[in-house]
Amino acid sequence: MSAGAITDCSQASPGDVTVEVCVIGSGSGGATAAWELAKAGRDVLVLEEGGDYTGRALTQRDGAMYDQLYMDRGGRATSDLSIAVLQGRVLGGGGVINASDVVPIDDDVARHWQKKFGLSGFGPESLEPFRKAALEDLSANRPADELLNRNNQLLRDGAGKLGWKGEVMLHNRVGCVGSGTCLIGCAFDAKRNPRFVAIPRALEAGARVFTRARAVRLDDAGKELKRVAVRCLDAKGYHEGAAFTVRARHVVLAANAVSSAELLLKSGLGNEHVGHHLSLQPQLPVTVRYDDEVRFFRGIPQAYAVTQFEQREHPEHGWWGFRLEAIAGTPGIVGSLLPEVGAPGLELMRGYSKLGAALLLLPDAMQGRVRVESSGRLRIDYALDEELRGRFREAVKAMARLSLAVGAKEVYVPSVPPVRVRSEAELGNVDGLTLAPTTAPLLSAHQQGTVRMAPNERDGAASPEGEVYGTRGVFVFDSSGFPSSASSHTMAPIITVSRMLARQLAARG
């Protein structure tokens, strides 16, 4: 078999094609699923509605970068507007722009899907060889000591100093130069991501690849041939063009849990729970000041983890409770979630080299929704309940606590209005954080259900081999299909299913 191509639609229209296997997405779930499909000899074509971004086009620039590499150009939200949804978009999906940590599922979240969700063939037994497989594809590494910056360092300190248990975490980084700026894009193409592993394989093992492609409806979803309505988008992605039709036997959908959903949807396919049980899995970002250099910015930006008080066998959710992870961002990024302004938020970029951050990550109940109003227009609906709240203040006192044992100034909560806490006799002030809608800067970047799997259609929306209930082989092998969320980071969890799914697949002929 030949190797297949990259063809970028806003350059001219492909016209109409017909394949054996349409795969809609091109991160790690679209990707992976590809390049399984064409190394056992079938006709894949992967619709990507993104550019293909690599080098030296990942210019470092945090206002391009959002408007190329990012749904909606950074600015996808919840409807009330109080959760930012990060999600990729380009040639390799959320891997592009991710912080590169490793992750995989864990054998109590695996049972927990066995048992709750009757998902039997999902056990640790089953999924071993596909989580290896996963860890294999993103050349999993532990960084060295060395290569922690002094923001990972001052976590795993006062972890030490509390006794509280922590990590520090895998990632798929190979030749980091530690230039800082993972969350939009490696510039010098360190990230082993879909990008430089599924989807070169896919290409040599002869699968297709067309970027700036759009798919807009799924039509014909119970017959032999599907039909996928296609746009093709200008260079920058701003606007339709023209349309084609890709004709398929088989279509995967692995757009990411909203995208997907969303697809279904529009096209009027699947039963009530399509897009119901999503997870945001929402984030908080907390800022600590210190009174000497930290330069967050520069190196790993997220490579170590506070473990301490996350659960993995809650009967109910499986994996809960929180993380504790460094993180950080450019100078745009921060600037944007700090919410003072004027000669107050002047004052504390400008002491931004002595900065630290965090994010408090915490998983949830699958309590979200994503619908399509009759208009078209794409909704995200979320709520934070009082259980959810509660752990996020019990989140930022370990945080306060952690970072006042290490000698920080003030512990930032970027809320309106703010929360400051110095001494440990002003943890009392996170009592005081509302969390109400668009009160602080939450967000999300490993959504998760909205498709979810179960073995029959009055528990879920999709089959555990991942095929759409009411449909005939359309397929989901994204983090749509997961019942409870996976892990505290996704991309190794989206590889180990969509390879799993994707050789059952294969096998069915």
Contents of the next structure:
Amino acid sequence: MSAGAITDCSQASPGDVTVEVCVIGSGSGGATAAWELAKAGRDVLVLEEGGDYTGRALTQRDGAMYDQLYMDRGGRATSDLSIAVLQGRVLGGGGVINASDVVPIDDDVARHWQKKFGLSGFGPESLEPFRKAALEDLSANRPADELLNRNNQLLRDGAGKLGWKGEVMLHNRVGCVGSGTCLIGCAFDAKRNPRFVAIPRALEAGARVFTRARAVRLDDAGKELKRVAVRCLDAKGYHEGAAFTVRARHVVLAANAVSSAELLLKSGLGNEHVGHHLSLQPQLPVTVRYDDEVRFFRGIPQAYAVTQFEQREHPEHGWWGFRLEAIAGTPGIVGSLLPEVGAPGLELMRGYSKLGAALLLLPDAMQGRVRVESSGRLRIDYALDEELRGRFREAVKAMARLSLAVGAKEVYVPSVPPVRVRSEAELGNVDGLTLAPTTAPLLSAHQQGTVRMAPNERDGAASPEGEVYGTRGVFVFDSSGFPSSASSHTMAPIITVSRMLARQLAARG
Amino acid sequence: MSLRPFSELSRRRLLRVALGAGGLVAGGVGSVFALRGSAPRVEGLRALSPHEYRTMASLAEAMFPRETLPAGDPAVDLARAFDGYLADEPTWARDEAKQALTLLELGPVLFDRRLATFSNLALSERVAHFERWGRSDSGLRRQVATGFRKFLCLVFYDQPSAWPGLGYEGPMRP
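For comparison with the form predicted alone, would you give the structure of this protein in the form predicted in complex with its partner chain?
First the chain shown before, then all remaining chains and molecules of the complex.
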């Protein structure tokens, strides 16, 4: 088998192609599937809408990198603008722009999938070899203490003082220099993400990769050869150009839980579950002001997590509760979160180097929905119910208590109006946090569930093998298939499940 | 860049909001727009009209009042940056953003019964007006305020000239 290559479709249209397997998306799910299927001797083509960014091309500047590495130039959001939906659009997918945390599917979550959703093949024993392989792919390791910046240390110290459980999460960095710009790509190529592991190995095994190639429609899903309509994009990915067609015996969707569902809906494929059950796993950033320098923008942004308030065996939802995780942001992103206008906003930002920050991360009840309007526009609907709002308020109070325990001057929720807590006596201020639409900078980094797997068509959109009901040979190998939140960080779970499903597909012949 | 979509801002909805405010009916469309006055010509715009450019520049000045910036803080033309961003957006997103700018410009007339549009307000009034939109009970006005605020802050604080004032020395070089 000769090695495959990366073709940039912004330079020239490759023309129509016929392959055995067309994989749509090059992130954790797509890259892993491509590698496994190519290794098994399949003729594989990967379509990626984004460009190929590594090393110095990752400029560490907010404007250019959100523009180039994220879907909709960083502007994707729910239809009421309440939640920013962060989704990678780059060769390597979300792994290029995530915080590099490696949190495998928990045994309890796997059992929940078996028990509540009837996914008998997803038990801890079945998943174990694939979880192990995912950790190997990612070179998963525990960050050394000296790489924990002061923001992470403060979170750990606070948890220790209060006797709360927490952990330094595994990560997939090797040779990290602590530049701190993980969320807009690592210019030092220290992330062992799909771009540096599964993609090169898939290429070695003969797979081909087209970048700046947007799959716009999938036809003939019941026939032996499916047709994927593709448009080349320009060099920046702004405008569609030449069209070509990929004919494939199998099509593997791995374009993220939003985009995989979007393509099925635009193509009129799948049953009534497609697009439903969207989990956004919403997160709320909270900043903390200290008297002295924190410099959260250097070192690993997100290493320590407070796990005290997590529940793993919730009968209805599996993983539940909330986590507090350290986070950092470059000036553009931190500035854009603040609600203040004029001089007060400038004054707050002058204290940037004394800020600490955390993300409050909540598993949800999969209450969202991806739709395509009659105009063809994507719409992401998601409503925060009162239970979720209440859990967020609990999480803010926990974060405030922890921060005050380590000497914080003020805990500040960048909401409208802002919520400030300067002492235990002010914890009640948090009850004023309404979380009404567009009053707080909520975000989602782990979308899941829109083409969920189930043992029958009545309960889900895809079979336990990932095959979309109503099609023959169209699969979902990304977080779309997860029936509930798999983990607080979905990269390792997606690799785990994709490899398992890809091997099953390869074994089909 | 955190702006798209003003997804609720369909033409129909914009019209409904404006009609709800009573301004367009009472004053007539033409006279409301006449209150904007003339906008200076701006060379090289790719997406915005001179009026829209002026609205964005007026908002940028309210967000980052020049007198509060220490010497050396950025003098980046945020309205032109917005123009450049919009020029590469899909038509529907560009149209919605332009409608949002129009709504912001006419806001004082439509919602506050003022006889001056946004760009013609004094700086302190512009700051107060935009703050009110951020806190408004109207989801649409909050959306407009959120979208523009995020864009302007992201571009402003992404400028190297802003960093010394923040204690940030910029990216590490590989």
